[in-house]
Amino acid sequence: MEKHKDGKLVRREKITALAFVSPLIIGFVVFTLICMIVSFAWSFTNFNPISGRMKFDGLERYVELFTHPTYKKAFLDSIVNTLFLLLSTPLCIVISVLIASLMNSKKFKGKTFFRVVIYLPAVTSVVAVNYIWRYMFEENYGLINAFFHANIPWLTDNTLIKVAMIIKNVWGGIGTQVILFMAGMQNISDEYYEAAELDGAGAAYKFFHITLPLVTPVLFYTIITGLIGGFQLYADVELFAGGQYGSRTIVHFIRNYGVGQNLYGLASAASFLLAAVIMLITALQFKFSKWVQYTD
């Protein structure tokens, strides 16, 4: 009898748990999984919802991305722009590690205040941040040009627009990463540093031989998430750069030719190529992650 009651209780708990997670499961299936399957099928067609045209063309959409006289240049340029903008990932990580190391020092005063200040970009509206930075980079009345008494065309030059976006993205990404690195550093036992000090080790030695190796799990996480996010940049292109050609990324290409020009087959092919690249890079990072030092 007791076993029967226990079995009913376990089943009831499972049903209750399933009821709680079912909205997430249903949302994933309806709005993600099914959409991915449909989009993958579209990538082998010339689907256009306006004309109602949909013909199976095999790999033609994938080939067009690299050979079509109209789409080739836009797609290849979007790849170059995306790769250039990925420079913000290592820059953000390096700066975040240095700031976290400084703030984690026992001599640093006002840690709580500076944590709040540094983390503010992470909780600020993306739209507001992009428009404020756009105002700062304006050629005629922007704060940056006014400070340097210059007329630098940040928002109109194809190269400088990417530099401006990198500066903005580094500023926006530091907050979260500093908090993560500080958490990792505070998890390091003081015994390591005390032993190093007894051997006469300086600050630089302790940073490169104790702090940095022991925060490699956090470093590994920030590299993976930073690259995945970098490959999917879109809001910056529209809100900050105003769609300027030198800022257009792969995701912008997908949106422009998909929703913008109703070439859903072409856009779907580009999206799955991007997904494949992201998965490949992530898999390679896990494959060659022996440099990550895990501690108990």
Partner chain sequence: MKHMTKIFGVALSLVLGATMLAGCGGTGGSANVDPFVNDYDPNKEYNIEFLGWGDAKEQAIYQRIINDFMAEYPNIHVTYDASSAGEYLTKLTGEINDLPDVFYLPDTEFLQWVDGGHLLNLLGENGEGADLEALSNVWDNAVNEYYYNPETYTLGKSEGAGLFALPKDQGPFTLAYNIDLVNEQIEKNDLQNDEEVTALFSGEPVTWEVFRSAMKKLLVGAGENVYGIPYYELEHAVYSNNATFFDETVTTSTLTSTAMVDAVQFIGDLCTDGITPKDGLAGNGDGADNAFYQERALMTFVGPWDFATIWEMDGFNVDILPVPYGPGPDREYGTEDDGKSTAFIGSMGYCVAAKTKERGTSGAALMLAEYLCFDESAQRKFYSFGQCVPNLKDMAYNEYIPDSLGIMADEGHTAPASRHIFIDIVDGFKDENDKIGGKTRILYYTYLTSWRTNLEDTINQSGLYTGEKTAQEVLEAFEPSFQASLDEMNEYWKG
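Each form is matched to the other, and the largest set of C-alpha atoms that superpose within 1.5 Å is called the rigid core. Numbering follows the first chain given and starts at 1. Quick caveat, the model's predicted, so the values are computed rather than measured. First, how it differs from the form predicted together with its partner chain.
Core-aligned CA deviation for T16 between the two forms: 2 Å or greater.
In place of the form predicted on its own, output the structure of the form predicted together with its partner chain.
Next up is only this chain, free of partner chains and other molecules.
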């Protein structure tokens, strides 16, 4: 009788728990999982939703990404562009760690004010940010060229556009990362620093041997999310770079050929390759994550 009561209770708890998580699960299944499955299936076909044609072609779409006379160059260039733009992730992390440790210092005055200022880009509209930066980098009347009295073709040169995007993305990403690193640094017990000071350790020693190792969980998180976000870059290409060739990322390729030109099979194949690469890189990061110190 007692056992039966317990079982009933557990079942009721399970139902309640399920009710709480079901919106998320339903949302995930409907808007992510099913879409992924459908897209995976399409990647083996020549599906075009407008003409209604769909023929099973095996791995042909995957092969076409690397061999087709029309798409090969666009796809390979989009990979190169995406990889180049990923440079903003380590740059953003390095700058954020330095700013966070500076702001975390007891001698630093106006912490709250600077925290707000630094976090501002994170709460500003992506569209506004992209357009403002675009005007700043404009070749003929942009602020940056005006400041340097130069005529640098930031927005039209295939390499410089990527440099401009990296600068913009580092600026835009610092806010959130500084807050995360500061939170991580504030969790480090003062005892470590006091002990190190007694042993005569300087600021650099304390930073490299106490601060940095103990914020590695945050570092690990920012590297993983930064790289995933970097691989999925799209809005900047349209809003900031106006679709300029040198800025086109893999996701732009997917959007351009998939939705823009109704080549859903090809775009699905590119999506799955991208997903596979992201999963592989993330898995490798977890596998080689012994450097992350989870305990203090």
